[in-house]
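First comes one chain, alone, set out as structure tokens in the form predicted alone.
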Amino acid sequence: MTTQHNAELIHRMGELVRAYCEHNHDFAFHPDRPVVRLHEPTFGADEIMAVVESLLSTQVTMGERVLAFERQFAHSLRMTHGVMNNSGSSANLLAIAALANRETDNCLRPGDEVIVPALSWSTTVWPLIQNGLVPVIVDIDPVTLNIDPEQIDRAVGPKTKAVMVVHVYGNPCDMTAIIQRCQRYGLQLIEDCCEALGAEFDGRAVGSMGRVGTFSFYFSHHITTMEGGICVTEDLGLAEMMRILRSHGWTRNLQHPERYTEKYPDIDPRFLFVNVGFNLRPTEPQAAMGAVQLPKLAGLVANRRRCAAQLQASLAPFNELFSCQQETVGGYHSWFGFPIVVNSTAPFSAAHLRRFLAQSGIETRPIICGNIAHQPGLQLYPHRLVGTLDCATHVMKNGLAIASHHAVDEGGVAYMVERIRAFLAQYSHSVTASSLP
């Protein structure tokens, strides 16, 4: 077939597909049908043919897509490098598997400290603990659920060598005072930003702050790869280190591959072993995927601080029962979802408000894994706690979230509002009139 034909077939496929979506993909609320789910897909007819283009090259595992796309993802944060991976836990497996490689310059040593917040994701701590070093847990800030900085001061000790912070939800971490703590530390900084893409601190992109920065394209975070995973780096050498871990421990994928194969010049450049190794690595229809959803991203993070701020307005009056997440004071935040705390003087619990809006059809879910100090995987390995870890053991147990998504529109969030007033309305005689407007 002729390249012109076969343009015609695709070209055909795609009215196709459209048809379909613009058939069966309606996301909006409907009053007749009150649903508020926690995610909805963010790709359409376009993500779908690149995938379908991708695959009908037959050329779909990790090549020429993949490393397009990563140079497209590290130019749009204004960084260098980016090394895309098969899932956001892949990526922070990556990341601190590179750190704490010998190879690597000024690597992480088993034993060593790492301070991560208590509020955090599972893969934010495991790849630590399986890389030998010590998770140290500090506690949150109340108010922005972000690692409290003066926490850092309180955790330092003589074997602390890093700090890993999360951006909860997507609310930017106070960049300045972690930057200060790491330097006068001598605190390498990573960065987990696997629910915080398109969030920035005084203007800067979260990610490109530290050593090393991590996201995540799951299905239900900001834009999607299916799964999929990146990290990004200014350092070449870390980037050439998790091109290594990625895929084997050879070096064919690598930036700079002379630096190894002229010294092992009798080996097969291409089956060239020189560490140890995963396989992370991503597919080219994910990477075509990604090239066509990165360029909506502004778009779909505006939605979503429009809804996040609609449901803010709304909420205000309730704050003698419940407290929301408040955006970090010079940072952009992209709202992964809606975290909500019950107060502990409220006269109901998280629980049941969980019960009334999954009856009412809206989906909830908690604040990322809550304490991860509580969590029994962690007694089974070597971990410091500074504190009591108060503040992230309160939205454990008294935290939720609801959505906040790109495709939650103001009948959304106008019956999400109305059934939290509903339920409150349950307690009107335990609360002051000024809480129920």
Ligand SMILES: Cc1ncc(COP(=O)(O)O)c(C=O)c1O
Given for the second form:
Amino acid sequence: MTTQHNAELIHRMGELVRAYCEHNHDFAFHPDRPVVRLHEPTFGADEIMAVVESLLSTQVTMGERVLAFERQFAHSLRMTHGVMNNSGSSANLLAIAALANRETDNCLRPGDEVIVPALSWSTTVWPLIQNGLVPVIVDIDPVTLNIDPEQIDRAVGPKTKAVMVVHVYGNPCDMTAIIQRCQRYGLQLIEDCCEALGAEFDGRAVGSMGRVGTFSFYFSHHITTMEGGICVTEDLGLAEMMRILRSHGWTRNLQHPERYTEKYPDIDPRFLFVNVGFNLRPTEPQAAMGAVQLPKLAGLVANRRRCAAQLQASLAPFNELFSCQQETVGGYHSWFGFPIVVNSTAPFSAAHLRRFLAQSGIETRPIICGNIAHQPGLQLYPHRLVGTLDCATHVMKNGLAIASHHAVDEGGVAYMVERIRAFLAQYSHSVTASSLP
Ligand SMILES: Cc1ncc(COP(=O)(O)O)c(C=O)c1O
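If the structure you just shared is the form predicted alone, then what does the corresponding form predicted in complex with the ligand look like?
After this comes the whole thing, all chains and molecules, with the earlier chain placed first.
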């Protein structure tokens, strides 16, 4: 079969896929059947065809496409090394396992403490425990919902060696305050950016400010590779360690395998295992999808920001009743969703609001996993709590998130605002006049 014939076949398949998507993929808001889902697909015919072409090549396991996507992604953040893997959770596991590996320069050691915000995701914290480290849980700032930098001062002790921040819902942490403290106390900085692709602080991409940054490409995130994740770093040694651990402890995918192969001339260099390891590898179709998605990121984030700005403006009059997450000063928020926290003095609970919105076809979810210190999984393992963690507990009890994504159009925003106003109108007898719809 000639190359030209192949190209013609792919072109015809592309037309069919495009026609299918046009007929079936309608994610716009329709007032006659109003639904606002938390997530809609970010991919369409272009991405599906990239996956199809990757499958047709029959080269599906990690190879050239993954390598190319790693470079494309790292460069988009003005960084050098990307190590793609199969989820954001795997990215966190790989980053922490590499940092805690005895072969890594300035490694974390068993029993070392790592400060994490109480409002985080489970697999922000679990990899610390899985690698013999001790999570030290600190409270958040109630306005940005991110780690409160001053809590680092309270938390730091002789065994504390690192801080792992989470840019909650795409809101960049106050990195000036955090980096200052890391320098003051000699702490390594790890950025969990799994909710924050596209976000920046002071003009710098999140993920590029610490020793390692991690991202998720899960279906519901800013861009997707179906499942998927990536670690980024400027540290070649750490990148090489992540490549080893990603794949069985193997030297196969290293940038500089000769460092090992020359040392062990008696072992077949194709099958040289120099450390322990997992299998956290992504596939070629995932990378093919990511390569098409990444150039669309800025546009997707712009729509998330437009949606969030409209929600902020429309809901501001009700800030006696609930507060919306506020963008960090100096930050560029990429709005993974739109978090709302009901004030303790409001005459209704978050559960009431959640039920009303569900009945109106508006999906909600808790804000990350609430206060991780309240999750049963953490109770099973050594950890340290700093202070009462009241802010994170308040968010867990009274918070919910609604949609703010690329596919929420003006109609969707207007509908969410109208339904929230209708909900509040039920309480018009018990709230002050200035808060009333
Ligand atoms: C802060 C944070 N870290 C890690 C993850 C894990 O990512 P994944 O779902 O791709 O495993 C998530 C998931 O959304 C997250 O919100």
